[in-house]
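Just the one chain here, laid out as structure tokens, in the form predicted on its own.
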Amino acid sequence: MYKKYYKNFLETHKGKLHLAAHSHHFWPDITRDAVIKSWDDSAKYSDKKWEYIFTNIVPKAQSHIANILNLSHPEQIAFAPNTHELLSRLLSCFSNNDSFEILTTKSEFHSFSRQLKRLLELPNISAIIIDNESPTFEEDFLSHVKNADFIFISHVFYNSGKVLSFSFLDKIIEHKKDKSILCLDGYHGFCAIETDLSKYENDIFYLAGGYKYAQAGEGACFMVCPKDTDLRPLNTGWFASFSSLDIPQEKIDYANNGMRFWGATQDLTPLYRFNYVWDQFFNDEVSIKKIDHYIKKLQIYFIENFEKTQLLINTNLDTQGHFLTLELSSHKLCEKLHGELEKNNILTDFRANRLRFGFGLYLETEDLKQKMKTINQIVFQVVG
């Protein structure tokens, strides 16, 4: 059904078993073309390229990812080529605070967790870390939201597929302080999940980017900020005041919009690959409601046929991402498992002892039917 937008990808992918869209998705065809038209440009503008691009594919990718995330203030959205820059900017506005404590859980993406280790080697800065498994986490996240001053946690978490409840959301709000910051890792549920932040979009921080599930590749990351945020990151480049760089500045300026968190020059084709990605889907009206919708009738084939589902962390695919996730007794099993399963072309990822099987529009029922007798195989040779 959907595999005419990828021809290249699984052209190149013949033979193989690609669950792993939750980890790299395969880009559609137009991307290509949409490369193509980056350069032409470049040649076209040369200096006069970000001129051009700040007026045209900067503000339809705002306008798709508002559409996307129902926002009404699409200039309130920021680029960079991966979200760990955006989260280290907005971190690095509270660089002189006397102390500072971060709120999150154990499983926040490995950028974010080896850059908390490293702040914590800072005097001033503290981190209370929940088990987000734990059958209290709600009760024990909540317990800490008053005293925080920082609350980073995922949508949709990465080495489950589990997804955040936005009434859980509505309470973190709701409880607390008015000046700490709240910022949700959207990156497993952006284009992937339904998403509608139009009640959140000033209050929280909405991180997210195209190399899953948005299917623009690498270096199309963003950030949603709160309209009529003063915050004025330490970490700053020349873009965070681009409308003003001609005019003499005895304090350091920024944007009254979302441009305050951009950093400096970038190669901004990634915009390019979304703006056609999304041109397309929405043209040949391919919403996210039909996306989730095809990949969960995808995954409930897999769990139906699946033998071994009592290792699968969750099967409620009405809380649950689009991968699904095995949970086995030890990372060497899990990495023994992953490598089996490539060897018969069968492509995963793995996270410590937990395996992710993904999906993506490019798979059919057909394509898991060829393969699942094969994966039952190998789960049943390499697990028991």
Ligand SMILES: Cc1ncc(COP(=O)(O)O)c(C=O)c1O
Given for the second form:
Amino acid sequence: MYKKYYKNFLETHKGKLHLAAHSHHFWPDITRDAVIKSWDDSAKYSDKKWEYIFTNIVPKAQSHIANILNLSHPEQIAFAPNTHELLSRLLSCFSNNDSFEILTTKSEFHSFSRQLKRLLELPNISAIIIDNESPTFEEDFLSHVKNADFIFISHVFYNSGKVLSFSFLDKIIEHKKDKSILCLDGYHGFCAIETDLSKYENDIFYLAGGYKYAQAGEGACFMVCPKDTDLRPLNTGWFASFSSLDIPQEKIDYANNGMRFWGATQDLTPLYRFNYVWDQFFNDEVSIKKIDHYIKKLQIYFIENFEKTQLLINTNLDTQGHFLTLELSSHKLCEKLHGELEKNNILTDFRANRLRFGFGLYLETEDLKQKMKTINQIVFQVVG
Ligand SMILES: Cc1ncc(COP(=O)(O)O)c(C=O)c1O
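Please show me the structure of the same protein in the form predicted together with this ligand, now that we have looked at it in the form predicted on its own.
All chains and molecules follow, beginning with the one already shown.
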């Protein structure tokens, strides 16, 4: 049904079942045209390229994101090549604080966990890291919210696929200090599950990017910033204040919108890809709601035909993102299973002792049908 959008990637994966869309989603064919258009625009505008890009390409990407997340201030969206850069810039606003407490979970993305570990070597930084899989998670987390200066949590957890409820987000906002920062990592939710941020626009920083469900490849990450933020990132580049470029400044000033969180010169071809993909989908009336519905049908088929459902962490699709997670007794076993599946042209990925089966729009039930017997056999051989 949606395969027509992915002829190039499907052609180079003939005979393979790609169950890793949650890791790197296949790119729709139209992204190739986008890359060529970016090249052509560079040739056409040369030195005037930035002016063209910042009046056409960036606003269009902001408007798609605002539409997808139901935001009314697209100008509050900042871009960077990766989410780590945006996160680092956000954290840099607080480098001079005498003390700074971070509240988070044990299931945040690798760059965050690594960065946090390094930050904890500094004397002024402390962190409370809550087990998001404990039955008392919500109360444990909430009990620390009032003291936290910086709260970082995923919308969909990368190592389970479980979705954080927005009623819990409401409680965090209700309990947090006025000045504290709440940052929601939306990477595994963005363009996968319908997300309405209208209510939270002034309360949270929201991070996401292009290479998963947004299908735009690497380099198109963004952060939605609250409208009235006056934060002054220590880590700042010339994109953060275009208007004062030619005027010598006594004090470093910042744009009065999301631009204040930009860095410096970067390749914006990824935004061309993002725009082309979502222009095409929205023109063809392929909404996030339809995508989610379609993926859930594939997940239901998988669950109904998978023989070891007891190994899946969560089969309730109302609280699950676009991948299913199999938990094994060890990392070694997981590695073995991943390798055996790969030898049989079934592509997955794994984190620690958890293997992820992810579903992309370019799959059909028939593709799963052809490989289900093999998947069940391999899981049986490896896991018993
Ligand atoms: C939850 C989550 N956030 C963010 C990212 C992306 O991180 P970065 O853009 O720094 O590579 C990933 C990547 O897998 C992720 O799983």
